[in-house]
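Below you'll find only one chain, the form predicted on its own, shown as structure tokens.
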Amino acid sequence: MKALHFHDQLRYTPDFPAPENRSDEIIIQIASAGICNTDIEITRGYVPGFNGIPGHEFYGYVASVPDASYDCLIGKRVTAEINCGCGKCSFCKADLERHCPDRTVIGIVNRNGAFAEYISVPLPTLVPLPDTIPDNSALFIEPLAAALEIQEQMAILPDHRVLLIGDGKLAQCVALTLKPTGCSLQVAGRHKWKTALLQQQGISTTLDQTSLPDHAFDIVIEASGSSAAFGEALTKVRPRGAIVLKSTYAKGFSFNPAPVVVNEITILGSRCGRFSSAIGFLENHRPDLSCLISKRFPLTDGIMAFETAQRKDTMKVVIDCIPER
């Protein structure tokens, strides 16, 4: 089958083995698959050593089931949790699978992902999709539950001033799931033309994070994909307030803790959410997200996909991997 294939560098594959049928999992025929930060990060290291196809945010079609017991789902559109568990852990047993010590992720951790043809998913992580909800908006399942799992995790509330440090394709997710909330929420972005599309939501937005004021927000969320922002982030957050880390980078940085232990900040660190709380957001809220999409690329093209995935004039890439149905 096509894929892209990474081990040490990103190559595209016309003859990658496509996935064998398994009793205990179900094969997708991918149709489209988004780019985002962490896919482009593996290509910088951010994983050592992982040798695989990456993606990790995608719909598609079930192509082939262990057993006839399971032809209804033949033709489903769907997509799949990212995290794969053993399923016996107490993490597992809890809905925590992200936590398990013992799990592969789609297109991160001992598992191929969605850059491809076809890709194989355990029978617990598939997620039917509903047809209201359209294909542009199915690809931003995975980022949407990323940006909810922060309510997963702390109380945010009409009276809470929230800053937001970014104005990417996550923060962007960040900042559509918080609107609802009724929160007093300010993004701090880099560009013009993408806090405009948060304006056009009724958002408010800035470029000159310095006319912002010291220690005057209960919560900072950082989800710019820039190291440096962390310490803007302890800048801007009240004592006793919560700084919340999105970002994932392949390099660490150094700083300062004293000001974290003297002002008494909570840290939270928020990575994956769960795809229903994403599926009910969307069905619930129905956010135009094709605004989102800069450019498609097909399969076949997947290395100048991932090139231009990182201009800063672009904001969601996606790979289509098999022709419009």
Given for the second form:
2 protein chains.
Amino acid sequence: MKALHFHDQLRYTPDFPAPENRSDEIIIQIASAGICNTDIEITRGYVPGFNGIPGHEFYGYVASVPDASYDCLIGKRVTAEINCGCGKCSFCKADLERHCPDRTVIGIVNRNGAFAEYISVPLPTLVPLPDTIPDNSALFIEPLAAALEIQEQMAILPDHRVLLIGDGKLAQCVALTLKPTGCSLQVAGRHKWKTALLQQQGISTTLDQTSLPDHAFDIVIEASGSSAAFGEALTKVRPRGAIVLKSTYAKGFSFNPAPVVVNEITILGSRCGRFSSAIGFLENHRPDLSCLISKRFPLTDGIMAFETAQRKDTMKVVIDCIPER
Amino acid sequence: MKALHFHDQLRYTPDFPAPENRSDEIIIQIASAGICNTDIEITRGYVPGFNGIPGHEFYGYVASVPDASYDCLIGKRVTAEINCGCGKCSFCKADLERHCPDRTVIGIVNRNGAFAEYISVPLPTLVPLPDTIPDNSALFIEPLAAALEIQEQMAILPDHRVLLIGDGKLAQCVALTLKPTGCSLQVAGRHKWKTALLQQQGISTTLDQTSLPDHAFDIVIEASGSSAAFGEALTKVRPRGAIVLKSTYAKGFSFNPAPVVVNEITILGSRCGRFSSAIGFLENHRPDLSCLISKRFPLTDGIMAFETAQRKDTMKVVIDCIPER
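Go ahead and give the structure of the form predicted in complex with a further copy of the same chain, now that the form predicted on its own is out.
Entire complex below, previous chain first.
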């Protein structure tokens, strides 16, 4: 099958072995898959140990099932939870497969991803898509789930003053999911055209973070991926407030713990979330997410898609794995 | 009056001006005051901007009151909350004077402390001591309040596995306050004689932290003040667990946020606590704290007391400001 494969570098290959049927997995024909910053970090070698097909934001159609009892799934439009747990540990039993110590992660840890014609996923991870969710919205289920994870970890209430640092793909999803909480939301971005997208959604933005008052926010969400932003977050959060680290950072940064201790700040790491939350969000609020897609490429031009995704003038880049259906 | 005064360096002075009566403050004759690591950091110049008399762990007797309506307090054994708030801001109104942006802090921020014959404290900070609390226990109210602050910030339950890193003065107080929670407590120390004090209280300790299982603790409390311990805490805490930063750190340290984000760790800065909690703890549990006092010096030998407090073979050093009463 056609696929993008990473081994030291990302290559397009027309003849990668297609996944074989397994008794505990489902094979999906990929329709489209979005490029995430984690995918870009994989191609830069920042995700240690990963060799294989990246890609974890996707939807497709069930192509093959373990046995006839699953035949009703054939052709269904689906996606899959990216964290594949062992099913036995305390985390899996608590519906927290995303923290299973033996997990594989689609396109990130020991499991091939979605920049290919087909993918094989464990049965429990399969997520059928309601008809009310458009294809372009389905591509954002994984990042929306990650955004909603913040609200699983902490309550965000209407009287909270929230500062979101970042205006990229993930920050846009975070902002969209924060809006219905009714919190007082301010987004500090760096790109006029990206903050304009947020303004269109009625979200308050600024390009001049220094103009915001210090120690005035109950919660600061760092979703820019910039290590300097952590220092800025410490300046903006109020005593006893919280800083949410929502980005994956390629490198460490220096950290002065004194203000964290003196002001009793909570720092909260936040990663993947439940797909069911994201689907509920999409069904309830029906945001138009097409405006976040900057460019589309066929799978055969996948390398060009990755080059484009790294340009500052693009938001989400989508790779279409079947040209049309 | 006799006092220890810090200005560039700590000096003993026999003729420091005694505090004058104010309409909103109470003057206390200091009986005794303990030396805390923060005091030592002040004498090393690590607490920017402080010039004055250090010392914030003390008890004494009310010597002078604003007017006759307070006469009943004269001679009462008391201590004082160290954070003196403005009384008007949202933090003060929420009983969180310790986060008032305009606060003074006894012996630490813009207010003279307790290594002297007399101290003047704002009326609302005065804390009368119940007769059931022995003098030596009264000296530990401030660090016990700081230790109990952890439990104000987060619930510590009987099924929690808690690792406490550190065996010094503050760590001993943290361990004592954790014990009644019924949590599974393990203390990782560096000094056999200090961990022995904990063992005498029935607390499990180890000198070989590497022997403890990785990612096995729900909560790791860093109370050693060592920046390396933060990395060790990250290794020991389970996914979705919490690291409490209980020490004041003189310097910054490098910080790799990746495991914090991937494992969704909560990092919680924790500082001062409510004296009422510490008094309740002392009344309920009546721990013997005399064993934590290594040496006592008269105020006239205060410089020697500070030298002794910095030796590795001492725990709490106490300065007696009135020889006997």
